[in-house]
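Starting off, we have a lone chain in the form predicted alone, written out as structure tokens.
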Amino acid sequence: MTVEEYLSEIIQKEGIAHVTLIDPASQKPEEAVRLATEAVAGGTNAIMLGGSTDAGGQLLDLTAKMIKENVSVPIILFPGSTSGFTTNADCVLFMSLLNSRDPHYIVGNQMLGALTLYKTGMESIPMAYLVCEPGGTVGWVGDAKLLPRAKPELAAAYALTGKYYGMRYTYLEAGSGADSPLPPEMIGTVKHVLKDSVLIVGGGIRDGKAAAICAKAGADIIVTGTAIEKADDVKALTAEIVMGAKMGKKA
């Protein structure tokens, strides 16, 4: 079973999937392993590795290898550039930051990494990446023209662009450490036009209540990163967010 099939099956059975994002540059590999194992114990369905700065190279290789040796869920790469790739993973999100002003983040880095990905034969999932207000570090590094929270139709137009390009996933991102999740109106508007395409929502989701709101609005996959990295009890917080997301789908 591919990672994409695995996530699709979870979405079909549970209504929603949860992914934990770990930035290899934020802690030592041993700490990343602890975060990953506790998140898996709390119910997360996959571990995503990536970051906006200093998240690649040998540090990524070692972090991915050590996590893969200690968890049973898939390891998904979330690369900010060509340095964000390692063979010690199961899948890579082959993404384009569609609302970037810098062509390197739309197609340049993707072109530079395409042959390497081809030669390894690793599974890839084409994904439209959309950064919304406030954007955080990724918005600044990726030179994104941030999508306004009060203009959900703009996010929907970009999402449709990605869908018509053939991208099967769309990731609506508020930015790591955002003060609040994206508005349900934006999530709902985007999901309405995407229909069966997978919608990922991340940024500012710190508890079960926020996860429930995002899930009810239309998210298919919830991503939590900063909140997990800062949690005193990673397992408990992950379980709360996972349960909240599932309850939101049932509401």
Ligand SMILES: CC(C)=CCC/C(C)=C/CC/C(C)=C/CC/C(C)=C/COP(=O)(O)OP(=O)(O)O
Contents of the next structure:
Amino acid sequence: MTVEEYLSEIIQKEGIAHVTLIDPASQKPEEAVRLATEAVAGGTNAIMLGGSTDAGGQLLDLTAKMIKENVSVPIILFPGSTSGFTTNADCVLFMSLLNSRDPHYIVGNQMLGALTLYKTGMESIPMAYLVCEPGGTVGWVGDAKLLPRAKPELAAAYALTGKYYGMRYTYLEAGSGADSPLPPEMIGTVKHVLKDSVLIVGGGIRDGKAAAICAKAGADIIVTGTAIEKADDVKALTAEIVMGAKMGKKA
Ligand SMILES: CC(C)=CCC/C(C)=C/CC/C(C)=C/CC/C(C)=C/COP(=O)(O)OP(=O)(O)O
Ligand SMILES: O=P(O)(O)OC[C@@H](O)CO
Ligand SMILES: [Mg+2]
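For comparison with the form predicted alone, please write out the form predicted in complex with the ligand.
The next block holds the full complex; its first chain is the one shown before.
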């Protein structure tokens, strides 16, 4: 089964999937393994690996390898450039930051990595990456023309652009560590036009309540990074967020 099929099955059965984002640059591989193991025990469905800036050296390779040896859920790469590639993963989000002002983030980095990806034969999922206010580090690094929170129709227009290009996933991003998650109106407007295409929502989701609001508004996959990296009890917080997301879908 591909990772895409695996996630689709969870979305179909449970209403929503949860993915934990770990930045390989932020901690030692052993600590990343601890976070991943506890998040999986709390019910997360996959581990996403990436960051806006390079991990440097062998950190990404080693972190991915060690997580793979210790957890059973898929490892999905979330690359900020071609240096976000490693063969020790199951799948890569082949993403284009559609609302960037810099062609490197729309198509340039992708071109540089395409032949490498081809040679590995790794699964890839074409994804529209839409960075909204406030955008955080990725908004700055990716030179995004930040999508205004108060103008959901602009985000919907970009999401449709991605869908018409053939992208099967859309990632609505508020930026890592955002003060608050994206507004439900924005998530709802985007999901309305995407229909069956998969909508990922991330940035600033810190508890079960926030996850429930995003889920109810239309998210198919919820991503949490910062809150889990900082949690005293990673398993308990993950379980709360996963439960909140599922309850939000049922509400
Ligand atoms: C090579 C391919 C397929 C794509 C790379 C080119 C693109 C489109 C990059 C998008 C822009 C970018 C810099 C994305 C980084 C995404 C990311 C992993 C963000 C979140 O990482 P965190 O560690 O949560 O937060 P920081 O931004 O603080 O690192
Ligand atoms: O770190 P947080 O705020 O959970 O954001 C996760 C993800 O959307 C960042 O790319
Ligand atoms: Mg980071």
